[in-house]
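First comes one chain, alone, set out as structure tokens in the form predicted alone.
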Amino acid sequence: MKIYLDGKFVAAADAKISVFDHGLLYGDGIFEGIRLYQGNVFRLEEHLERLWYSAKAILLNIPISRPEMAAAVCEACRQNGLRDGYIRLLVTRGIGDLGLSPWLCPKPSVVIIADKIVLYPPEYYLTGLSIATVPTRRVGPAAVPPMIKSLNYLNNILAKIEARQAGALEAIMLNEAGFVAECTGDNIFIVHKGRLLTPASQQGALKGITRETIFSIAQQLGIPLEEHELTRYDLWNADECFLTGTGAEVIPVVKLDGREIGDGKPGPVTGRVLTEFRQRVLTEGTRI
């Protein structure tokens, strides 16, 4: 495997960063997860736009231009002979000292990993997930805006551990007010009386690229969609539920906190959305 590291492609065994990199020491950096489908990098420009927005939000200067980054992403796929896969793009604050001060890190570092990913076992895309609400709350928007794709995922990791302890593969994370924010790595949608409902970013939801694709799909299919405050009660009584994310794609949820959602099977709206999504991933993006 070849890894892009600060302008060069190196073998995976040689892809090393300093122990003084603030991405390692403090989680000071940003990332994007991007999918490759049959040689098409899905919504690459949208991912890069969000990366640059995240960088601006944390006052991080990305050391290469967006066209150079796009070219590096595509070349990482070619270097590894990928036609289908997952790209993890990271920008860290770079090497500094043992203090927090980011201005003592003169040069940010860029890493691009192109590989395979399987987030959930394939059978769950047919039968649906059973998930659980966990105690760990989503970081509040007043602390760190949820739009920032930060390297610091400790809250999400704790929630993932709690989900496993509850016998689930994924967790619902609530915000400080007790409303549904998102899952540990996915956005959440429910179907209720013909409408699609999903939490807003103000509730702690990431503005996901796949989430935005679902907005477009809903409009095309004529399905009313609203950003809405959602409680666990709303999810328990939904007709359907599904999660979305770059890694997860679109995956149905059939049980939450021991309660069946709808009839306990993936629903027809979820099926329509998933079918359209699988068509779009082949056309909305950048060919390598």
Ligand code: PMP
Given for the second form:
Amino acid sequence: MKIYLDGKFVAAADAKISVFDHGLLYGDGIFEGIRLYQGNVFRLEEHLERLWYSAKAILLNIPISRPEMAAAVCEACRQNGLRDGYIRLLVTRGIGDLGLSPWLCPKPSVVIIADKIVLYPPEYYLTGLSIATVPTRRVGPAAVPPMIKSLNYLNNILAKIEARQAGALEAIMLNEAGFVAECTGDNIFIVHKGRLLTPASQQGALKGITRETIFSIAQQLGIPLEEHELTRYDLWNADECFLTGTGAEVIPVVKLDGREIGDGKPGPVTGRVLTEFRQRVLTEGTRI
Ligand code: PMP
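Output block for the form predicted together with the named molecule, input the form predicted alone:
All chains and molecules follow, beginning with the one already shown.
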């Protein structure tokens, strides 16, 4: 496997980052997870836009231009002979000293890994997931804006551990006010009386690229969609529920906190959305 590291492609065994990199010492950095479908980098420009927004938010200067980054992502896929896969793109603060000070890190590092990912066992895409609400709250916008896709995922990892302890593969995270924010690595949608509802990013949700794709699909299919405050009660009484994310794609949820959602089977609206999503991933984006 060839890894892009600061302008060069190197063998995986040689793709090394310093122990003084603040990405490692403090989780100081940002990333994107991007999918490649049959030679199409799905919504690459949208991912790069979000990366640049994250960088702005944490005052990080990405050392290459956006077109250079786009070219490097495509080249990483080609170098590894991939037609389908998952790309992890990260920008770390770079090498500094043992203090926090980001201004002592003169040069951010850029890493691109083009590989494969399987987030959930394939059968769950047909039968649906069983998930659980966990005690750990989503970090609020006043602490770290959830729109920043930062390298520090400890908040989400704690929630993931708690989901596993509850016998579930994924967790619902609430915000400080007790409203539904998102899952540990996915956004959440419910269907209620024919309407699609999802929490606004102000509630603690990442502005997911897959989530935005669902907005566009809903418009095309004529399904009303709203960003809405959601409680656990709303989720328990939803007709359908599904999660979205680059890794997860679109996956139905059939059980939450021991309650069946709807009739306990993936629902028809989820099915329609999923069918359209499968079409779009092949056409929306950048050919490698
Ligand atoms: N929320 C969180 C916390 C995430 O890490 C992700 C990405 N895995 C998402 C939502 C979904 O975002 P996207 O559709 O852009 O992958």
